[in-house]
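One chain follows as structure tokens, the form predicted alone.
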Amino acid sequence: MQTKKKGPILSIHNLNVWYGDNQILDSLSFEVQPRQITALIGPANCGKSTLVRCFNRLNDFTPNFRFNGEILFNGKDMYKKKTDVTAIRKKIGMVFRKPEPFRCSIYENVAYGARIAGINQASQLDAVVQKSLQRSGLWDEVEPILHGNPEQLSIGQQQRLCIARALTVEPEILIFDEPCGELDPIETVKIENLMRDLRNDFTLIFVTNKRRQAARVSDSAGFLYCGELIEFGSTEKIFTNPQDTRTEQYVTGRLG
């Protein structure tokens, strides 16, 4: 469980991102507060996924990626030379649109992170696996088949398994990049309820192009359009009293 922190957990200052000569993000500045769900909304190809991949340094693997500006994680520049990138990725976990369980048992999928962290004693691993599966709302569903293949799970259960796997290393931030994109309405509700529960212990950043979902789930929201952050603020304000005409058009379905 995280210690309650004062001030923003992430601060983004004048962030610009390019892939080669193509500028993806243009002069973004905003702050992410701890123990909240921050939604990033906007139409497809507006830069949402590129932005969140900056937060855990996944863009480092993208050819021709370059940027300028500043991203502070707990007040420290995460792109400063000699930064421990592995530590960053441990502290900032990510759940993707399509769940990708490892090719091992349900148990080993969750235990993986604990083993990387140096936990190898069987009783400790059992405790970590159970806790993470309980947090993801999956324990009661998989306890009888814990050593079975995750392919027997529904796609929604596989997504919650990936969330449990991310939780084993006790991240400070969890990024959800379109986590319900492959799910049916029933499984989507389970993920939304889970995010609300996880907010008690973690900071969540949630990428979606589903306007109503962002309105239901998030505390704060930022609207991206053509690589620009058009507006950022409380979700209530973004959806009921936006300050920019483009935001108003987007949240009412007339743009994008």
Second form
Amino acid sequence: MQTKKKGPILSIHNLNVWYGDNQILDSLSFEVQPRQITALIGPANCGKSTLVRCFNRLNDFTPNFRFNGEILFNGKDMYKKKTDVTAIRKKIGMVFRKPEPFRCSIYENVAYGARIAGINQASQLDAVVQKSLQRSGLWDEVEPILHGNPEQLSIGQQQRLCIARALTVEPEILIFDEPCGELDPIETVKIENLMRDLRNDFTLIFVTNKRRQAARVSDSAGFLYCGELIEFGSTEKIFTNPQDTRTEQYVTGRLG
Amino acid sequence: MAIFSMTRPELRKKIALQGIAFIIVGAAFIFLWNTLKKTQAANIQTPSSSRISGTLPSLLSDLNLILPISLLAVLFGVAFAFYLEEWLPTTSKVRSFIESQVAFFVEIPSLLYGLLAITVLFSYADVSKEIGTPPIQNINEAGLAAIPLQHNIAMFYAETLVFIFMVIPVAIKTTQEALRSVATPIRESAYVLGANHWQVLANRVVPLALPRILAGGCRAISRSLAVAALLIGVHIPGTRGIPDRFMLFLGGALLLSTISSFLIEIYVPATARHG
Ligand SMILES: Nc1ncnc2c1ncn2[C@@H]1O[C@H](COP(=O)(O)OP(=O)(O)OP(=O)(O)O)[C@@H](O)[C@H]1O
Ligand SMILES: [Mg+2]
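Switching from the form predicted alone: structure of the form predicted together with the partner chain?
Full complex below, order starting with the chain above.
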């Protein structure tokens, strides 16, 4: 048997997803290795968000969501009955395309994650907030306005604030669903560098429809097209020597 | 328009559901009409109108009963709305049934509910006997007229009935809308941190929805005050029943509003009505 450290952190076997009668994902199987950046690329509406929302069971809230197949997190089926869903979500964090700071101070935004995780002592909270903001590269920018309104931050700073918030829970996996979709190139570079740093401590799943970005930052990549996983492998292979003609067309910009 | 985008079974279901509310109101209307006719015939008269001391004691004693009951009804409505919106899935049959009934009852003007209350008053307790009692003689320390017990019970029935159909639906509907006004990404941002349903509600949803919930509560209570205005008319000594022509007018209004809210419910899409 594989040990927890060596084996994949997430294994997806034969995953099918429907919204009502619409099949969105069609028998996907792949594995996510720990301490790597796994990119999922594909054109709009191919089901990337649907797929990653299965990983933290966020789709549970979508009416008409149906699914079959198996998703193993550290070897355990996370859709098994009696699974503690909130525990799963603490271990698998997520950052969305549009940053959504809560309507409270910058400090409280970051502290909320820690409070959810059960940290309540003021001194501990201060430490966690500072550490998370430092990790997300925001500390120097927000230290003087820590108790101010997050709406005064640029959209890129807000996105890093959301990343800091996700880090306070100390997840094992962090899902980024098009984190740079709303950002300008300079902010985008900052997020990309941040992801490279975070790879040392976390497993990252990175959804993007910018192929060059995926090529720049990821270790493995999967190409999703019309709900099918056309190809999955190391980033180098996907971008330089793809096996499927559709992958080749997509990465060279002739498809999608 | 909603009706054009609905499939046939959907439309049939909608008409059937609305039909239930329609029948309830229709029955109430017939009941009301008959009772009021009878009370007219019973010739309500005040024996001693000289001892009348004004509307204030009567008003206060009514509010004394109406406000606490309204508050309770609003609390119940708000709590029930939380249950519907947060715990029942959108596909739930119970939820769609209650929502369609609620949508119907909030369209009916409060004046007509007031009449319903009067009817119950007249039929379940012989209020006509009480009418002669000048409230001023029974004023207690709080300065409020103490209503005779039997009268109180009748009021209680009337109020409860009216609130089930009037205050609670408004509280349910406005609370549901308030909860829905909190955008999904806000909830999801908390869920992805591992917050549970209660934490998401208490920390993220309720603070944002509270102003709207309170405004809805006020709307519901102000509706019950409108009914109070009508009930006071019954309590003021010297009221000699209600004139026939007035009754005809109100009866017509009830019928019209029932039919129109029925039509609105069926023909106008929900988004157009509340957007
Ligand atoms: N809640 C839902 N109910 C029904 N259909 C949905 C729902 N959410 C998404 N879909 C459909 O599922 C398909 C895949 O959507 P998804 O958001 O996963 O795509 P995506 O690859 O993330 O696209 P994008 O690049 O635009 O974010 C789309 O056709 C979309 O219309
Ligand atoms: Mg998406």
